[in-house]
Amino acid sequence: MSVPSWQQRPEDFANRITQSLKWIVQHMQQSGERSPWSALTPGELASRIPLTAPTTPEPLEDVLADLRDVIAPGLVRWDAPGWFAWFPSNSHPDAILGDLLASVMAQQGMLWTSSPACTELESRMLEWLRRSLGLCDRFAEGGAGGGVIQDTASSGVLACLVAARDRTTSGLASTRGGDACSGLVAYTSEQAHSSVLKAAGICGIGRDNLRLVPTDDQFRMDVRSLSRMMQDDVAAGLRPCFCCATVGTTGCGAIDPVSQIGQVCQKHDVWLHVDAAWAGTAAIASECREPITSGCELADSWSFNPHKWMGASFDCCCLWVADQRPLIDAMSIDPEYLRNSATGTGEVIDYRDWHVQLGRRFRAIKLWLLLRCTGAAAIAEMVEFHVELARSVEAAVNAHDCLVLAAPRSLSLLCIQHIDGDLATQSLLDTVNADGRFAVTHCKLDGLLVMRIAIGALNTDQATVDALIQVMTEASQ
């Protein structure tokens, strides 16, 4: 029986999956066979793709050949054993399978009614992870708070900043806008992620009204400075409404003193959000947990990205709130076409009210697959292994006459400088990247260039780290 040209029979799809599997397996096997960085020049890939789409179907064999010859050379291999740049962006095979299943099921999880499975599995996966990480009960499923999956930590901080803005203005910022935001101020450290600054601009508070709090000698938010800044703003007639503490800053992995920050925020009724995008995964390992979750009982919201170190595949950000009501009040819109009897009872969660977007992917399914088929214990073992690898790099740096750590090692992240200054550090960074086996990036601390080494890719092993140490130390003689 023939089918319309726009449809495909399940058995034909199965054949395409079988054809694609060979490419998928080869791609995974070849993660370390070339430089993690792409060698393409700007526009080179686009020049090999026609300007117009085909009007008739092309054989999958031809498409897969172009995937190999045209697309793959432009891929940056975040899965390479020598990937030490930025942070890991792991896609564990079990999570990949979850993504495939989510696509097949084609759920739209904006309302409980639009997908009970999407909604209730998500709530339970957030509870599984809350318990696995050791987060406090105020974020528990079924209480005043709860959890939601955002796409990224950037969306999470924006959602919480909007909720904090509306809590401080009793909702006037959402309904009236403009002058209702006048006088609002927010706070984060000088080392915080740029998403906080972006969110301040988007939500109407304004980037000029985000206070960048100085840091201490370990690049953590200085609590005394935070307290003084809030007091000065209150004295000037301004309204502090939001503070973002970072657990694992992007530059050097600094962990802000959340407990002390929380006490300052409570004094001024300021929403405290904790951004643990990268480092949050480490709490799944009991030996790493204490500095990661410390102070969470004082936070209004807490988030981390399983799509980084944990391996849940991009995109997946877990956000918990201690009180869901300010978030829902700020985000909820109730058009006629979304009204339904389940929502009317007030007994279900409609996650469209927990963030900016309406439409939602079935992201919880990949967490379900990852946690059931790989297990939390294996993820904890991976974290501990990567931390141990970082310790071996730390030992090599400490034993070298020309290399120093620009900041204390944070879990599996190191920041390294050459004692001869920026030019020597840049030369070291360039040499490591030019080797072909490694990818590293940089940041600046105290105005000086540092080379960042972020260990966390699923395929990284001791041999790769030993090779990195050799190249790095020989280049610094």
Second form
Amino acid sequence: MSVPSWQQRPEDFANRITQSLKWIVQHMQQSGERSPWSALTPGELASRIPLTAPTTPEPLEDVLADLRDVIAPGLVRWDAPGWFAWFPSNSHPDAILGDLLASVMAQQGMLWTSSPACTELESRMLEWLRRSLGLCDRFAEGGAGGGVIQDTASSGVLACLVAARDRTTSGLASTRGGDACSGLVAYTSEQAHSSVLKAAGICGIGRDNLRLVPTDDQFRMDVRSLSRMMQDDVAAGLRPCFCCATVGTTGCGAIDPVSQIGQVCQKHDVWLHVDAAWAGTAAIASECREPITSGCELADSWSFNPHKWMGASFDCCCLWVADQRPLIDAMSIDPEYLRNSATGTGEVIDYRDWHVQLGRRFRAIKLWLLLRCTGAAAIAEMVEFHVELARSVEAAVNAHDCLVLAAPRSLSLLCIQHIDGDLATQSLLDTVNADGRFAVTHCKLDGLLVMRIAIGALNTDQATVDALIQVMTEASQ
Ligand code: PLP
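Moving on from the form predicted alone, kindly provide the form predicted in complex with pyridoxal-5'-phosphate as a structure.
To see the whole picture, the full complex is given below, headed by that same chain.
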């Protein structure tokens, strides 16, 4: 029986999946076969795609052939064994399966009523992860706080900043806008991620009113400076409302002293958010946990990205709040067309009230697959393995006459410099990237160029790290 042109029979879909599977397996098998970077020049890929979409269906074989010949050369292989750039962005096969299942189920999780499964599985996955990471009880499911999946850490910090802003202004910033934000100030360290600055601009506090607190000799927020800055601001009649501490800074993985920062924030009734976007995953390994979760009991919110190191496939940011009320007060909307009896009881979670957007994907399913089919113990083992690999790079750097660590190794992240300065470090970076097996990126610390080695791709192994050490050490004579 024929179906309308816009529909597809499930059995036809199954055939198409089988056809695509060959491509998928080949793609996965080839993760280390070429440079992780794409060799394309700007515009090259676009020039091979027509400006106008086809009006009649094309055979899937043709599309898959173009995927291989036109699209794949423009892919950057974040899954390569030699991927050491930025931070890892892992897609574990179980999470990929979860994403596929989520698309098949096509849920809209904005309200409990629009998908009880999406809502309740999400709350439970956040509780699984809270317990696996050893985060404090005030974030627990069923209490005053709780957890939610945001798309990214940037959205998470924005949501918390808006909640903090409204908490300090008793909601006037949301209702009146404009002057209601006047005098509000927020704090983060000089090493914090740029998303905090972006959020300050978006939420009306203003980028100029985000204080960048100096860091100590290990690039951690200097608590005395924070305390002094807050006192000075209060004395000047300003209103401190938000502070973002980072556990694992983007540059060198520095871990801010969250407990001490929390005490300063409590004194001034300032919302403390902890951004553990990358390093948060490491708390799943008991040997790495302590510095990561330390002080979380003083935080109003805490977030990490399972889509980075943990393997949960982009996008997936887990955010916990100690008190859901300020977030819901700031984000809640109640148009007539969304009213329903479950919401009316006040007994269900409507996740539309926990972030900026209304509609939401069924992201919890990939965490469910990952945690059930791969398991927390395997993820912990992976973290420990990557940290061990990083220790071997650290030992090679320490044994080398011309290489130094610009900051202490943080978990599996290393910041390396050539002792002859920026030009020599740049040359080292270029040599490593030109080798064809590795991808590395840079940052600046104390104004000096640094080559970052962020170990954490699922496929990274000892042999690849040994090869990196060899290239690095030989290029730095
Ligand atoms: N926070 C930290 C510490 C990061 O390292 C990053 C990105 O690497 C982010 C936030 C932003 O993450 P996202 O892309 O999820 O917004």
